[in-house]
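Here's a solo chain for you in structure tokens, the form predicted on its own.
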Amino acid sequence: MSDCLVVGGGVIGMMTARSLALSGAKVTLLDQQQCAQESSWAGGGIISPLYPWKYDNLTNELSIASQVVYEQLCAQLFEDTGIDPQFLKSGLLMMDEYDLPEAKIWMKSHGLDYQAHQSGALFANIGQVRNPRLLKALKADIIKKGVKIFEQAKVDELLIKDGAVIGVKTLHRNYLSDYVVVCSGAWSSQWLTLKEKVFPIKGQMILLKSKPGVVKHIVLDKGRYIIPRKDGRIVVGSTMQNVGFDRAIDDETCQSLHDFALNRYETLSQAKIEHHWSGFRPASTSAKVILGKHSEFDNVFINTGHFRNGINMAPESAKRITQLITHEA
């Protein structure tokens, strides 16, 4: 029997259990497929949000406070995995928007300044993670700090006995906790009823190769983003569909992205498209983030329905997660 259990094995889930497991809780951690296969994988890595003045203020909370801490994060990482999830502060510049009203009056109450830049405003500031590098290496790090992993482990419903809520269910056998925490993305309305319903919204997206330094900002523009790693590989992302849980990409979505890249760096021109693939970011009814207690039970809890900001969030998401479930303790 464990201390909490986290469901969802993404960056959010990942996150929680190393949370948890720094507070000193027995956690186990089950995922229905892989660790890491999901959304957290299929995204960008931006650390922050595309247009921060459009989203609520937990969002932008979380947001914030995970800013300060990421870069520290990775290197402690890294120091105690061997795998380094390459953040890197290569600074973002918006090509649209930042002159709105809207987005002048959220910048001066937050404090933020941008630098003149001749296509745009260059937010110099913001970094990036490199997301699978970034979730391998959560994934040995909680396992060194004994949080236990169950995979293929896909759980039909909570456990419930006496009213009270002591486990889940899964296929093969019942977990028992004093504590649950659902991390499950985009599948967590399918074993659990929430208040306001979590979904799907497909995003799809393609990888370039390049060469260090032919891009060397994010770029972010109506929408879509140009992401350069270091080794000169360029992300391209991305669109949202909402389409279920249908991963099919298409050859007219991947030339889209391929002539947004090229519209604003003809130098990509020669860079061959290495990879094309689709991801599911759990969006919920009211467009925010759902992170707190359940509704029936005391010691359910929620963290998810990010959308497209799970990794920018999830260092801090992980953090009140655990100062709740601590607290009740």
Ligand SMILES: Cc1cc2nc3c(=O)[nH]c(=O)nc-3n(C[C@H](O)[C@H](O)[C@H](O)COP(=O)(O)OP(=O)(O)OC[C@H]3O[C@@H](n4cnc5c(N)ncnc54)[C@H](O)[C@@H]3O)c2cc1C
The other form holds:
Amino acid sequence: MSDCLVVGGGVIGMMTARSLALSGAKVTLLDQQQCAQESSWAGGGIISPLYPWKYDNLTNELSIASQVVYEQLCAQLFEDTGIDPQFLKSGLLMMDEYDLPEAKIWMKSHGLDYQAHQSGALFANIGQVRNPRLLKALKADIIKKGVKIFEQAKVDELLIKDGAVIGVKTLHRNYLSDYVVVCSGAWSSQWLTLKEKVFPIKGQMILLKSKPGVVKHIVLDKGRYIIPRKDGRIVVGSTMQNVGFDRAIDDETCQSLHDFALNRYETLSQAKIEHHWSGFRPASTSAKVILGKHSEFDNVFINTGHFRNGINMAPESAKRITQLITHEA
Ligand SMILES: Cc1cc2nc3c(=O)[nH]c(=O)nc-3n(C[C@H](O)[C@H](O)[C@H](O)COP(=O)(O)OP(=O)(O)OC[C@H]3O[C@@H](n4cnc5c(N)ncnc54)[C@H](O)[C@@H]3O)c2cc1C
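Starting from the form predicted on its own, produce the coordinates for the form predicted together with this ligand.
Below is the entire complex, every chain and molecule, led by the chain shown above.
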């Protein structure tokens, strides 16, 4: 297989690099800062769309296919790198919307059912990963698989010779490659003209220090969620703010996320807020994933726009873009 250059070292870029390397490609990955610092680090790690019936078919297809492989993938990464992504089938307790007509139709057509629970509907098969750990494991794994990573390498534009793309340009040097794969998350439209624009939607999250067992399942209510980690820590999220690349976090949001958790689990009033952060989800104008060939260049591929579901869609998105590139090659 030929050389592939992946631009972006989030979950999408690193899963894509892994999949390409496994298919026999010589892969180089560039990130403008360090890998694994942006949306993929900031996210919650729920391995399912929040209310799947609100999403298009492609999102659900990518998500369902990824759900099938996630546990095994995490076990493989743990075995190969010694870093445990902490996949946990904690189940998801949905407190609202599960009994809407569209939800019932969707569940019926997808053969999905829930267990009745005193607070709502329990989807027992939904899992989660500790995404910062997943990213650490992925990075270690792709390095082992021969992927060359260059950090602090901000791609400014495609490198074009006689009308054909032959690589990319950064401030300090050019990188030559047969194929370029754009996995630059919310920044994708910042350096490359795409038919459909990608832009950031900020989400703020907080982390509470609690004990294992206080919250058993992921809890979803009114679009916000509580995610219990294995060690008892609890992630609470999130906001949806269309404010550009403004990373600011604010006390009011912190308080409202904390209240959201306390209103559902009084015992969390003892839990200390350990951390409060924000991240930029890569949204697209059509609200759909952008997965395929660039409209102008045959050897440039796009894997971005995963919005709220990049962690759960990553394995299948990476597989499909790899299939497209290997078919082309
Ligand atoms: C608060 C929050 C909660 C979330 N919860 C979940 C969840 O529970 N489940 C789920 O599935 N998804 C969740 N998401 C969404 C998920 O995190 C994203 O869809 C996913 O991380 C996108 O991955 P990515 O690799 O495309 O982007 P990123 O992780 O942002 O990675 C993009 C990378 O590209 C690099 N880059 C950008 N431009 C350039 C350039 N010009 N040159 C070189 N490198 C460049 C950046 O530095 C960055 O490292 C959440 C997101 C947020 C913010």
